[in-house]
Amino acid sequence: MNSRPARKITTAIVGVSAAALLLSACGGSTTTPTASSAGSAAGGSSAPASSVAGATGPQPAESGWCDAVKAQYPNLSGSVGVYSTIVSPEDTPYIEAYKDFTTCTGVTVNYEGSKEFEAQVGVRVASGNPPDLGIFPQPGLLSQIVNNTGAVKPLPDFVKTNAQKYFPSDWLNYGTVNGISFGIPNNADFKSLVWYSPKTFADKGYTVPTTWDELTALTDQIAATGEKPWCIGIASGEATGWQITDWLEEYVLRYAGPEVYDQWVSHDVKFADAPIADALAKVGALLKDPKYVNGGFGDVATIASTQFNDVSTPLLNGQCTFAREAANFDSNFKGKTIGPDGDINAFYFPPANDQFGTTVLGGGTFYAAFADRPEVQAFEYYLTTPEYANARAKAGSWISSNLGLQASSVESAVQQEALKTLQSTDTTFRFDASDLMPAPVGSDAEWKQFTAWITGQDDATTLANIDAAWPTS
């Protein structure tokens, strides 16, 4: 998530369990999240900017949800509409996962995807034509719509209670605004991964790095041969630049730590302040050095014009060695074998030191309702269940923070390892900072300024311009 979840359609987790994916298990200490004022900055959400991944551990895969819904809503009929940024063909797994709800209740689910969701959802509310439910790509946008329109319906107690059973409290907090629960977590993006070709590694005698120093040493080793080890693309239409927000977030987590990260999300630490400026300088030492980028594409400037998903091709054919992408980057490798002996694999983007443990950057999307008809509330209940999570995962390239989601429902080896890490109590997880920041910053100024930065703008100007975009009220 990679993320800006729906826009950054690739997103996801970090790994720890080393076995299959060689994801590093370094550190492992859990950092207790610090309640932040991210919400107020983002428009009133009470969501903390941090989280401990799976506070209560895995839950059973079956909840008996159908009987519970029929007991609560005995006379269901009609239809429910879902509005989302996710369009064809990526909408198909969602439509598949909704079928069990229709089989149980007789209520049909009408799915509508639009790449203009962010702009249009508010327009639809203002014109009196809101969807029954929306899949919000960012908690900040959900918070903004709640505060600006008052049209979003709080979770019914029946739904909220079930959500509390199956989701860690931190994930529910991301969908909470002004102390009221509005959002149901959907997917979970696990971003702290580096993708590579096992064949390239075998041919060239490389060993998968498990520490920051090993990753740095291998990067230098490859660069010394004249090859450019990293391939990076940040082009994504109007969202061009979002990939660099993830790079900066990874470095802030690794060098400044979770507490500073939380303060940064709430703007108690400014972009121009030393911890963030130092992290950006370190990102620049890699992304702006022509020795290291942009394998398969050209010079540093090509990063801005390369579609973020297009790095899959040079990665497979050996034109570059590393691509930092989320776990759902696996969707770019249809027909390929994923795993340590396959065509493509991923390893955990290791911590810079042992100080902050196993840190994971992630993100996710959230369902929220604009209607409170019985069939809508029944559907919301279904969305909280492990049955929905497992059905959606089986339909393809998806995991969530639902503690009833089973690894056996997840096809990709990389996503399986990501899920295990996400459900572990030993992981220090932080939600995508730009998704929690106010939209003028996280979904506008950062993207534009980092695009200007990668094509030549200096650090100080970039960071000052982003700080200037932070809303004053």
Second form
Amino acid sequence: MNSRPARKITTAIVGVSAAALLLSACGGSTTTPTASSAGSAAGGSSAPASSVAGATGPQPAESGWCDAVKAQYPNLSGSVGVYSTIVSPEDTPYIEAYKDFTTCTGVTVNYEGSKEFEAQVGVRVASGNPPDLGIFPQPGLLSQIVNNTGAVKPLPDFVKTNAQKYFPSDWLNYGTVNGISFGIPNNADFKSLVWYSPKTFADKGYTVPTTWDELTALTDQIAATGEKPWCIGIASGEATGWQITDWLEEYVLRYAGPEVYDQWVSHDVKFADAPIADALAKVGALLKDPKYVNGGFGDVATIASTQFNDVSTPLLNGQCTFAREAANFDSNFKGKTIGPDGDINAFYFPPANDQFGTTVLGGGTFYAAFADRPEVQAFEYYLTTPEYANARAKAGSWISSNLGLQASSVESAVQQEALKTLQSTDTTFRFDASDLMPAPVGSDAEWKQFTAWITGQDDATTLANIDAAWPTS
Amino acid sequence: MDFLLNPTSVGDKLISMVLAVVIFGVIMAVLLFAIDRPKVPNWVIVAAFLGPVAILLAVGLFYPAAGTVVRSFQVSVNAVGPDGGPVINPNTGQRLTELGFSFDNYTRVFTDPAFQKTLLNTVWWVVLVPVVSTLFGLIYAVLVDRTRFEKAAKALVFLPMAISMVGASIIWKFVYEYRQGGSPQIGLANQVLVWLGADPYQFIITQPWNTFFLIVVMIWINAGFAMTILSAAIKAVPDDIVEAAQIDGATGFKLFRRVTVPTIRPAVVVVLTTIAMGSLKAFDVVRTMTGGNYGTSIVANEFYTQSFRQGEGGKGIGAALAVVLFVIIIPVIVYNVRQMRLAEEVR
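What would the structure be for the form predicted in complex with the partner chain, given that what you showed me was the form predicted on its own?
What follows is the entire complex, opening with the chain shown before.
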């Protein structure tokens, strides 16, 4: 499956820069993905490298969920609480998207966001005051809470069946702990993108790179002029450092391939092993070279103190050329036009070689419930429906792996392309490795060690320290 | 009455809380009323007054402290089923774990390089913050003592005390803000450097000095406290002693070193130890300014990170760190209490 001609798909994703033309090319080839989608259905889950679209393929946007819920739970009342890391103003589109549920069932949804979610959710469970539902920022945290507290309620069959209908099986697997389904995929974060300013490109006569070699050549060309092509920021409060985990994951996917990537997630391949160490060395060759970074901010060490979304400013005013950020980075450009002729745009972070096809790194958040009251279960059902996905996408900067999500509901051109790639069966999708790893590794040791790494610690020490943090039992 | 024992809504919880407070008040009133009767044996009075305090201390302080000590020796190990795999509860998906007794948590706290760095930083905090704050407060208090602008000058140094630790940290984060050379600086410290013709400096990132720049924030907050207490002590130095010393020929620095400092010594020690205790638990500054990154973590911050951010996974380590903090602070408290008593006696 990996040896497919990746070039064409790559161009399709790159296509934001030539969207109209390439969209038709993409449309012309839709028969192939459908066929291979059936193929992957027959192949089953034995091929983890298969597409995100899974067995079912795109679904209609309507499911008639309201009647289904009313038939299952005739008398609903009360309220449902949602607890999440997403705080104001980013919570508004969520509250917006829950309105349909209230309209249908009469159940109100109380949204509560806290930057301290990760620390507080465990405390609230331990003190007997868990939220009805939590939006878990990482599957690793979800499985930790499941394993440590046993307070998370498995998805009811009614909800699970619907989830299986609308979500690819690998996405449901990320929310599965010890063989039991707990998580409903919420958003999908398409991370393999490089943001750039079309204006800067036009001024300086650059063309959008579509291959690894072109990207490297352009990077060197810009560096040769004395400018610093990349701007990077990894500061994010206590989570400082997570951006580098993404860089490493992209490089592992591109140089070592999806199979090694999966073994790495399960720690069958250690951080100190050759493929990962090699990938980190290559990341370091870019990120730790003052020639290439840190446009608009200063030397390499400024990467550690720069807020990750602050790079939007130097990118816009031409102080740097590239920023590797996820599709939802578009929320930093309110009031700017996004697109090939706009103020800001993105292209697909190209594959290093054709061997592994179109590899995409992504992440996502997951709903999981701590209560099994009827109104909570009804709400869980709503969260699995295409109606929720479309309502949420319409409310702003959001896509998900829900197969009923329509591109027309998505406003930003970059997010639309991301959604198409996500739903394409030609894409080799991999979930953010650090989010899948146990919390002491994925959301502690990795962050701290990579922060130390960018401020001067050597590769070997960094990798050995991360391996040492892996839970022994 | 079920809603009182198992409150679900906020209203129910409020009612049950108010009720608990009322019940507590009624019980206390009855107790106090009862022991006021004549012919009540002495021990009943003692028990009635001390009993509630002892019970609350036991429940609120000793029980959790003992729990923390126990937990600091625990490591959780996954239970192994007959098939050699983990044991899973089929209804909740929970993996069964068994608690084992072990010194591993302490071994890690003292051998892991990251934790060693944390301990070393804590030592710097506990030494530098009290010493520098006290020195500054003492010198400042002497300098402004009985001058024309004393009140204004004291207010100036005391004002930071009114700012919360988090607020102070945010202010100083702006002061330390870095922009590359050539760009307009938005941080005061770097702007001053640029005015002096130096390159801007990354105060928060550059190890190991960043720890000291964080310590400056804590000193800034505490200097006012030290100054106030010491100024009061200096004013309490009896005039006749000073005059006698002056007649004997002591002036200026000699007077300060030989007369003032020895007389206010108990106050100096109380200030030193009080600030030392404060800096041992200085969690806010580190957490707000760096989150413990860039090698600036201290025990109080690391304890929070391990216990809560790392969830149950780091609970043993967190407990061990709490115990370490507890053990370090005991001698400081003992010394502090003794000196306070001494100070009382002097008065």
